[in-house]
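First, one chain by itself: the form predicted on its own, in structure tokens.
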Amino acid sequence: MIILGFIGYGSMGSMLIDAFLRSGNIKPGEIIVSSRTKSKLDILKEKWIDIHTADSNSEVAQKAKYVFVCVKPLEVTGVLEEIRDSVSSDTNIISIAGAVKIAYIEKLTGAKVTKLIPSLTSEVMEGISLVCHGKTVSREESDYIEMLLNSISKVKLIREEEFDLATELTSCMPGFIASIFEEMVESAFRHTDSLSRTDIEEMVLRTLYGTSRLFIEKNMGFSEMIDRVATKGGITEEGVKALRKGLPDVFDKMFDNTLFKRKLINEKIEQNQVMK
């Protein structure tokens, strides 16, 4: 019995069955997948040779009890009027484009609709899973879908209009905190002679990972940590000191710049939904 569909093979489409696979809460043989890259459907089937693939997006449709559409925002338009007539009442579509309202989803389809923000990080089974449930769907479909990302991160249930500065800090902060801490790692390698770019970032890679493990296995907060590390009149002090006069500066152009961006897009998905 095919219980799980997925519409797309991309970065988050495949983290998404890989690590559902993984958590042994589903098997290959109740998972049907399309793309529109066929070649990368090859790879899947050779990995997991009992996993089924489609030669449409309908088909994925009319055998999956919940479909995962793992598009881009732009694309879901046109996902959703080639497969309306494949699915039912009874289908639960499971969206991963932030900016498609829930009601629009719904009313294109007539199927139960949620909508997910996934995150690089189940990749190794950690992180948030931003989830977000229409009126339609029941109980027993929600307990279910949040078993299985329960399985690869931790659910966290938010109202739809959340979503945005949420999907911030979770599927897209890896992203951020590569960045700060490449560039964390240049500013070191600018201030020394013999240590090399690698040393630098495995330092800095272990310490991350030491801290990160810290917060959560200890329940410690920033301040906390701080104050065990940047003893008054110390030298952490000072830098933590610089850190703190030039970084909100920082961070306030880049959720700025992030959240127009996001704003851009849900513009232009309103106006071609609104053309269509």
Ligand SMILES: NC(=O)c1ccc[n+]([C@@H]2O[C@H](COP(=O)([O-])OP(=O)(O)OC[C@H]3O[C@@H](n4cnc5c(N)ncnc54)[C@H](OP(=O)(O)O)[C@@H]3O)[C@@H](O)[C@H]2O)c1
Given for the second form:
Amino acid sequence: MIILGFIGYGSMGSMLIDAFLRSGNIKPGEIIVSSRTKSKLDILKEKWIDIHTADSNSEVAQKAKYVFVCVKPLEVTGVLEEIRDSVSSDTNIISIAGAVKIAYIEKLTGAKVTKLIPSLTSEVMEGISLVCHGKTVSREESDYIEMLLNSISKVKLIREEEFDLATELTSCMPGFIASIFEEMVESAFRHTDSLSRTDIEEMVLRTLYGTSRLFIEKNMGFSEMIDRVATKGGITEEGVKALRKGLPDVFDKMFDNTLFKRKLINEKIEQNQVMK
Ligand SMILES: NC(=O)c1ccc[n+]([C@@H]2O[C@H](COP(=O)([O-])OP(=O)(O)OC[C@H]3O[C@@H](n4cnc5c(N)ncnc54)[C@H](OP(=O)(O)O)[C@@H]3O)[C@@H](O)[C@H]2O)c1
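Having displayed the form predicted on its own, please output the structure of the form predicted together with the ligand.
Every chain and every other molecule in the complex is listed next, the one we just looked at coming first.
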């Protein structure tokens, strides 16, 4: 029996399908997928032979109880208009486009709606999935969706108006972390005559991994970590001082820029929805 449907087999759609299947909570035969470029689905079929591929988005909407809409925000309205006659009031649309409001999808389709912001970190079954259920989603349905997502991440239930900043802190964060440590590696490389970039990257990344585990598994707080490593008058303390001086401005600027850009995108999506 088909349970999960996916519209859009791009970066996020493929990541979610793969992670759900690896979690063991869903079988390939219980999934149906459609995407604009049909040839991309051949690769999926090769990997999971029993997975269903559909000729149209409407077929997915008709056959699946839970329909993940994994297309770019500006493409969401087109997809919803296409599937609106194929969904029933029992269908649960799960939209991963942060800028598209739950009420808009409910109004356009008459379906139940959940908003989800996944993170690339679910590729290794880690990280946070941000979730907000619309009012018509039942307890049984929300429990099922959260069970699936908890098997590939940790579910964090938030209010819809909290999505903007929360998305920066979860879904965007791997990109921010990568650029922070990329700069750190480059700076270290400028300060050595003998270590290679590869050596430096290995040292930084393995230490980052170990530090993350100390935070999560030993429940160590930021200040405890600093206290344990930076002895008074020592070398680490000098580095921490420099970071504390320079980083607040960097991060304020980063959030100012990302939240402003998000506001512009949200406005563009809303204008586009009014025009439709
Ligand atoms: N990337 C992230 O880390 C991330 C994290 C959280 C949320 N999101 C959200 O996830 C959504 C998808 O992002 P993405 O990075 O996965 O984008 P993506 O890689 O471009 O994937 C979108 C997929 O949707 C397909 N598509 C486009 N229009 C379609 C239509 N009318 N019918 C069926 N399929 C259609 C595209 O087909 P083609 O192959 O023909 O282009 C593509 O395969 C966006 O709303 C984004 O904001 C992304």
